[in-house]
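First, one chain by itself: the form predicted alone, in structure tokens.
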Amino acid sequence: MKRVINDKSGQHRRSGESYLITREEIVQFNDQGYLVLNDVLTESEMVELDFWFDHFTAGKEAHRMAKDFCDMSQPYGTPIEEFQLVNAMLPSKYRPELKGNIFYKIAKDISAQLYSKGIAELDYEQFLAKKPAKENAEFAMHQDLGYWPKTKNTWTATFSLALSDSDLINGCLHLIPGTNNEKELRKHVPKEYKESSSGAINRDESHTLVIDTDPNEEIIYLPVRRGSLTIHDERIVHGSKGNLSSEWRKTYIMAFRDSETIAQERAIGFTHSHNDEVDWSSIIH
């Protein structure tokens, strides 16, 4: 087991709403599929985000979010009091006060440095919270692109902002470096596997997908402090274990993609909302 910490990053890279990344980090993102950036947001900036995170994960908007407020480790319809891995999709859609927040501004600036072939725009965002002492509050190993429509340009930078310290005991991100460059996407199957009468895969009861991995593949762990970021590519194989600690593990995620790719998604009705009416069988890769 290997832990990765980027000791060369930190607040000295910040200038207003910009955060400078190095040429070496850009190369690493393209070759290995991930980055770790420490101390990106200040504590005062984090406190502003804490309020909305707690608002959503407490279920304050659940009455109008439908499947966008759910437990990512269990089937849709799980009672709120039984949630283990709390998920609130597209929070700024439901509370526009979140639009253009400091995390968005910094992540967009970094995306522009990582992406040289077009314009990177925000595709989706979500709040994720692992409740304390929930061993099953885990994400099975997967590739993000396994969830999404097939588009010509699949470039993505997914930012995970740690609203609480993230480490091995509470289920920090782990991944298999370099799998972002595999030619073929691995086969994804719904965790709650069900088939329709036609034999097509049905994801109406659970959003979660899983893949098989080789036990000989090297998995690395990315612990980060509150206010720090991990960034990963849409094709990298990754996941996270449950929370064995006595505290919540809290994460704010934003994914940036090519602006034309986003337009293609929206044209078929795909917004990353769990309420989208999409033929999921056409999305499984």
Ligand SMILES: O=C(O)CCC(=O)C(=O)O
Given for the second form:
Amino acid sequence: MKRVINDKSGQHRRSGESYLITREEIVQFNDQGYLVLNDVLTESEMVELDFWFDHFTAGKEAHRMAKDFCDMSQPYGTPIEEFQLVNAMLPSKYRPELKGNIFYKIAKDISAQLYSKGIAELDYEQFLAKKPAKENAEFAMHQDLGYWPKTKNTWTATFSLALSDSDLINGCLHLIPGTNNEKELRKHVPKEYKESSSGAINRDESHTLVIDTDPNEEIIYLPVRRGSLTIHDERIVHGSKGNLSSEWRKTYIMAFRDSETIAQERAIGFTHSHNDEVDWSSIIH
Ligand SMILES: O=C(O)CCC(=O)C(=O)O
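I have the form predicted alone already, so could you send the form predicted in complex with the named molecule?
So here's everything in the complex, that chain up top.
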């Protein structure tokens, strides 16, 4: 088991709302599909985000979020008291006060350094909290692109900001480096689903998709301290295990994609809300 920690990153890379990444890190992101950046946000910046994270994950906006407040590891409709993990999708849609926060500004700045072929914009964001002592608060191995409509340009940088330290005990992100460069996307199958009479897969039951992995593939773990970031791309095979600790694992996720890709998604009604009504058979040429 390998743990990846990037000791060269840190606050010395910060200048106002910018965070400088190196040429080697850009190459690593393209070749291996992920990056780890330590100590990106300061403690006082984090405290402002804590307030909204705790507000949402305590369910204070749940009454108007429908499926956007859910436990992605279980079927929709699971009672809140039985949640193992709490997902709050698109928090700044529900509380616009969150728009343009410091995490957004820094992630946008890093996206621009990672992506030179177009304009990287925020596509969606989510809060993810794993409850203490919940062995099944896990994300099955998947590739993010397996969840999304097909678009010409798939470029994505998904930023996970640790609001709590994350480690092997509380279910930090893990992944298989280099799988981002596989030619074909792996076959994703819904964890819970019913087939319609036409044989099409109905994903109304739950959001989770799963893929098979080979036990010989090397999985690496990305433990990070509070205020640090992991960044992964849309094709890398990744997931996370349950939380065996006595504390919450808290993560704020933002995904940046090419501005034209986002426009294509929106044109078919795809906003990354779990309340979207999308024609999953639609393919954008
Ligand atoms: O951070 C995690 O636990 C997993 C999140 C994840 O799978 C994702 O952002 O696609």
